[in-house]
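As a starting point, one isolated chain is supplied in structure tokens, in the form predicted on its own.
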Amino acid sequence: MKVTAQAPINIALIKYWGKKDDVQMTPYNDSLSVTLDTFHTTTTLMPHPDHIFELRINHQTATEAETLKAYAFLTQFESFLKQPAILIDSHNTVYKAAGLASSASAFAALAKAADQYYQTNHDLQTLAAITRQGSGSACRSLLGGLVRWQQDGLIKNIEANTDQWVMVFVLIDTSEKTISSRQAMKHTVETSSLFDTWVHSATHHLDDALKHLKQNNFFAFGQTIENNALLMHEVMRAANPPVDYFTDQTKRVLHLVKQLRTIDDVPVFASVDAGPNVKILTKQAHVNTLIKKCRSMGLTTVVTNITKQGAKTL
């Protein structure tokens, strides 16, 4: 038996930053996603020939760390122990561990997979709890859309006019981050100042956010983002020792949306990981302006679409 799944990127516009329950992996606040086409992670299961349990991605062994993750994460489906000698074979066309968000497409892949190789077809909410399990945001893949992830766990898609939208990636700093976004969360949850001024102000964010997108307000929901974003690292800057993901170039990236945006009256709203490089919100029609402007800079982007499609069996 083989079996192959899909799931795409998702990239939070109110973020998650800190896990109320590190056992169910809830969050504090809810979070607000959308789901992206162009990145994603396809996976294969299958009987391993030699075997034993192997996880390969992008046609590599796997590291001790990974594959022991990846182990533990299996043992959520009943079946996995009584067949565990299989082969994972993973593809990711987004950078790896970059923030741009391959930890959520990888799970959510793995997931989807695992779920119908043994046979456990499980209902929605169930299949996000195993999911955050792997990465908490990874829950949000397995649908499309906007996705509101709440802090019970629940996910469900959040109706909005995105037809127009697309958010351009500038791509900064494609290589591994040197704290990554687990380490720098909780380390931002125990030591930061701000934390509870985030928790606090990430709520209200996402009241307003939903609010705007009922009146299809597009620029006050990309303001609303933009000041999520923006918080989130200063809240990290604020832990001790500080964590900055921003580097110069990150910096010219605000400014020049912000430019475009007060004094070219282009809609453009940035938005910003755990990593230094930026994803920028807007319409169809202001995407070869945005992207001339960041080649005059010497940046490189990649142009993403809304997806209504999320984890996927191929």
Ligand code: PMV
Given for the second form:
Amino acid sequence: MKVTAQAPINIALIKYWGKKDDVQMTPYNDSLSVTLDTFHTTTTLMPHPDHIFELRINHQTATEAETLKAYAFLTQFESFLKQPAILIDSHNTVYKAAGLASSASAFAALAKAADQYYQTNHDLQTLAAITRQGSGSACRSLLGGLVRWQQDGLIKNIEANTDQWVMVFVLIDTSEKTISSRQAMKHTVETSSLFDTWVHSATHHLDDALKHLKQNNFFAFGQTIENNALLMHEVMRAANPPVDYFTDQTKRVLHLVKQLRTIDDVPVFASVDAGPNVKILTKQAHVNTLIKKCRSMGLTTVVTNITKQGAKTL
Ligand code: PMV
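Could the form predicted together with the ligand be shown next, to go alongside the form predicted on its own?
The complete assembly is shown below, putting the previous chain first.
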């Protein structure tokens, strides 16, 4: 038997940064994401012809660490333990571990494929609990559109008018990050003097964001999400020793976004995850202006749209 599943990445607009429960993998604060097309993972599970366990990523045998992580993840499926000689053939259209949410699409696709392969037919919330054992934020990739991941672990769609929304990725550095989000997050929880402020503020940011969505106020929504992302990085910088994912280029792009908004009145709002790349939320009508500006600064951009579909079996 052979099963293939595909999952898109998701980018948090209100971020999750900190696990309250390391076993259940539940967060300190609720987060809100958009699921995006363009970048996704397609994963096929099949019996291994050589009777071994192997993970292949983009036609190459994965590293030992990646293989062990996938193995540990699959132990959540009882039937896997009885017959672990499988081949996982995974393809990413996204750069790995560069703060571009590759682990989100990878684990959502793997969970979905395994659910079909082992015929467990888990309900959505059970599958979400399994998926977040790979990476917390991955559970949000099981759904399309706008997704809220709650402190109790549940995921749900948020209805809002996102028709013209576009997210432009500014690719500054697509190499693997030196400190994983898992490590950086734990370190921030344990040592950042601003961590309590983060949990408190992020909770307010989410309330505000939901209110702005209800009122269809894109500008206020955008400002809230940018504030949230910038605060998350402040909180990391207040850790001991500090964690700083920004490079000079990140700062240049953030400056550009601010300029476009305040001087040229273009509704563009920045978000940054565990890496130097910047994601800019805007509307279709402003994409060309934004891309032209980025090009004039020698920056590479990728335009992504919000997808209605989360992880699916192919
Ligand atoms: O789920 P992880 O461990 O990859 O952490 C994700 C952390 C952020 O991308 C920075 C924020 C988020 O909510 O996705």
